[in-house]
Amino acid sequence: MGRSMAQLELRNVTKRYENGFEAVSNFNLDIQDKEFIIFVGPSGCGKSTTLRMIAGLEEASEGEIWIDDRLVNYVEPKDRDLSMVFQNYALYPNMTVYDNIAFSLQVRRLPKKEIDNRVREVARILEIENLLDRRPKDLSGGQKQRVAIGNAIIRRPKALLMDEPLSNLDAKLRGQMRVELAKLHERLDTTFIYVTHDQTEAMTLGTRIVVMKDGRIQQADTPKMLYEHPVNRFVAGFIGSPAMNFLEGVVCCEEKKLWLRCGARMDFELTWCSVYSVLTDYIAKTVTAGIRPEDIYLEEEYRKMGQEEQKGLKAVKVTVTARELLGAENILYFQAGENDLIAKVGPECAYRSGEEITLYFDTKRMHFFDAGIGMNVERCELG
């Protein structure tokens, strides 16, 4: 499908309502042509409002929105050359699938032959050629969403905007549609801007993810960077499933080594930590240590590791509180001292609630956050 360039820039964009509430505050972002950008965050963080300001459905209170070097703050939505896919599909119930897809071209009075060619091209891309004569009431949720996407892409817009497009689908269908959207992005070679509250969707689809909280960008980065180098405790806790575990502790120096004291039976030697040099500035101070559930191992898993892999792993006595069986992996809930924590472990886990066992925490993979401001201490190192 032919298309035009789409580079978007948001400069100091703010959305403030009459009651003084700021839904979006000082939002700055450059979106490059062909990116798959995801806005993600909890409900009420401002992600849909930001998308609607880009589309022109909401007016920015302050700041500038540029599309391909053109200021569009006062340009009507229909003249921004963007298409939007909504959560509720927004299909015309009395029209066939063919006419729903063709509608925007019919309104523009394009030649019938061109409309027909483009409808069939879109139907082929979305694999809905056999549905063109049906009406929306005869379609499944996934089929309706494909038709809504077809209606959006047939105009060959500069960018495709999507607001929670999969949230009405069941879990299995959401998984299938995620794969389809990734393929569609590659095939169309178009800029996608996508809003979701589901961090799994964000991590699997986005070339870059914008994590938002309270109307502000917390971090805009690749999925890998968000996962491995979260800028603060909020991002660390939001990205990853199950969520990262957090432990409060005091950094101590004993026998020329750094330790994190987290209470009874929870002392971690920090020799193997990647931010060891930064932690020397936190001696006698409280920090928050974060460790992902997948970086905690069963004793059986520990024994299978080589000596290099075992370096930096700390044995901790814990009490199992619950277990979820997920086939190839298990989610283990446990108590260590006063802390309720979670581990994502292998299928060999057979422990039951109330059992005392030993788990191994990988200190090499720990993250550390300033207990006061919540900033990742490695960011303090980077300045």
Contents of the next structure:
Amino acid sequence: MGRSMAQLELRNVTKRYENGFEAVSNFNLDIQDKEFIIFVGPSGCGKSTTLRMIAGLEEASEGEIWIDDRLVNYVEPKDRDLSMVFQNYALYPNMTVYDNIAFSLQVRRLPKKEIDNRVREVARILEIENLLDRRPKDLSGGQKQRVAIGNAIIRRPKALLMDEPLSNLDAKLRGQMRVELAKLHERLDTTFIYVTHDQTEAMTLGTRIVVMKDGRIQQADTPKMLYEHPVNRFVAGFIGSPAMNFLEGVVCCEEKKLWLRCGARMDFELTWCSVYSVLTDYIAKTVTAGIRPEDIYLEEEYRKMGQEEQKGLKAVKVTVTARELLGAENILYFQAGENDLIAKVGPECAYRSGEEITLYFDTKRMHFFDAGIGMNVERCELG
Amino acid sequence: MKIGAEKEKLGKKIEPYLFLMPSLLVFGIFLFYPFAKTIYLSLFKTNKMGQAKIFVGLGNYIELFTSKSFYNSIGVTVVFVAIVVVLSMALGLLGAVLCNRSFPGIRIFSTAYALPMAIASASAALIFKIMLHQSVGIINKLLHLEINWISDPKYALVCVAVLTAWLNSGINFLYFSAGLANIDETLYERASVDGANGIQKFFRLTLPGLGPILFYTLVVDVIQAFQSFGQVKILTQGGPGESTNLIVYSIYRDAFFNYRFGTAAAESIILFLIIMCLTLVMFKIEKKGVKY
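Now that the form predicted on its own has been shown, please provide the structure of the form predicted in complex with its partner chain.
Full complex below, order starting with the chain above.
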């Protein structure tokens, strides 16, 4: 499909309501052509508001929004050449599926023949050719979803905006549609801007993810960077499922080595940590250590490892509190000292609640955050 | 013991009817009895007191269908109903669409548009009579005209119809406002992003979205318009000539001026049949036409 370039630029965009509440504060972002951008964050973080400002459904109180070097702050939504998929699909109830898809072309008075060709092409891509004569009330959730997407892509817009498009679907369908959206992005070669509160969707779909909280961007990065180098404790806890474990501890220097002391039974030697040099600045200070559930191993798993891998793994005696078998893996809930933690381990684990076992924490993959401001210590060094 | 049980059973059977009694009584006295009596009267010639005296069978009806005046009444009524229904729905819809957003003072506007609903037709007619007066009326003053609106057969019917339309627009405004509030706001947002302008949104979203309510008000408005009386009585008394002699006014005239109660009763029955047929036809069309 032929289409124009789309570059979006948001400069210091702020949305302030009449009562003084700031839904979005000082939002800066460059979106390149063909990116799949995800706005993710807990509800009320301003992600939808930002999307609606891009679409033109809400006015930015401050700042500038540029689309392809054109300032669009005061351009009507209909003239921005974007299209949008709404959370509730917003299908026109009085029109057939055909007219729902064709609407944006019909209001532009395109020749009937061309509209017909394009509707059929889109219907073929989305596999809804047999539904064209139906009305929205006769469709299932997944079908409605496809129709809404059909309407959005038929115009070949500069960018496709989606506001939590999968949240009204059941889990299985959501998984299917996720895969199809990824395929669609590849096929259409268009910029996608996608809002979700679901970090799984964000991680699997996005080429770049914007994590938001309280109206501010926390981090805008690739999924891999977000996962491996979260900028602060919020991002670290938000990205990944189950969520990252956090331990408070004091950095100490003994026997010319750095240690993290987290209560009576847990001392971690920090020799193999990637941020070792930064941590030297934190001696005698409290930091928050973060370790992902997938970086904690069972004793059996530890024994199978090579010597190189075993380096930096620290044994900790813990008490199991619960276990959930998810088929290919187990989620192990346990107590270590005063901390309630979670580990993601292999399916063969059969420990029961109350058992005392030894788990191995991979200190190589630990993250460290300033206990006060919650920033990742690697960022603190940068400035 | 057994008698007691039977009594109880009987009581159970009667109970629901006792609850229905009050409303049945009211309906019976004010609706069913007069209706039956009207049918009965329409088959007789009456004396001046309205008592049935000579049985004429369908004579009254035959007389009506050969009378020029009756056909005139029906013609005038049809024109009148058409103007009233179209205009009152248009006014109500315009007001509702204008008031379907929030801005300071919206309540004042809403109240103003709904107000005609609360005005009695007689007092409205009196006010219009003054406004339409040939020498002192504000309409002529503003338009720099010298038209005798009410006494000119060309304008009299339109004047009565416009007044009635305005009176009926209040309740229509309320219905349409409720209907508009029911249309999902995100549909309009999607339409904005899709590129529709205001007119396209109105014709492709608002009107179809109001479909069921539009139909309902259409039915009610038609019935109401057929039954208009007070305005005519005060403004024109059916004149000039017979140019505003609506059916209901004609019934009134036949009964209480000419003392031909039989004829008046027959006219009532015909009016009833017309309204019933129209309503049935509209419901038939609705079932086929309005899809939502």
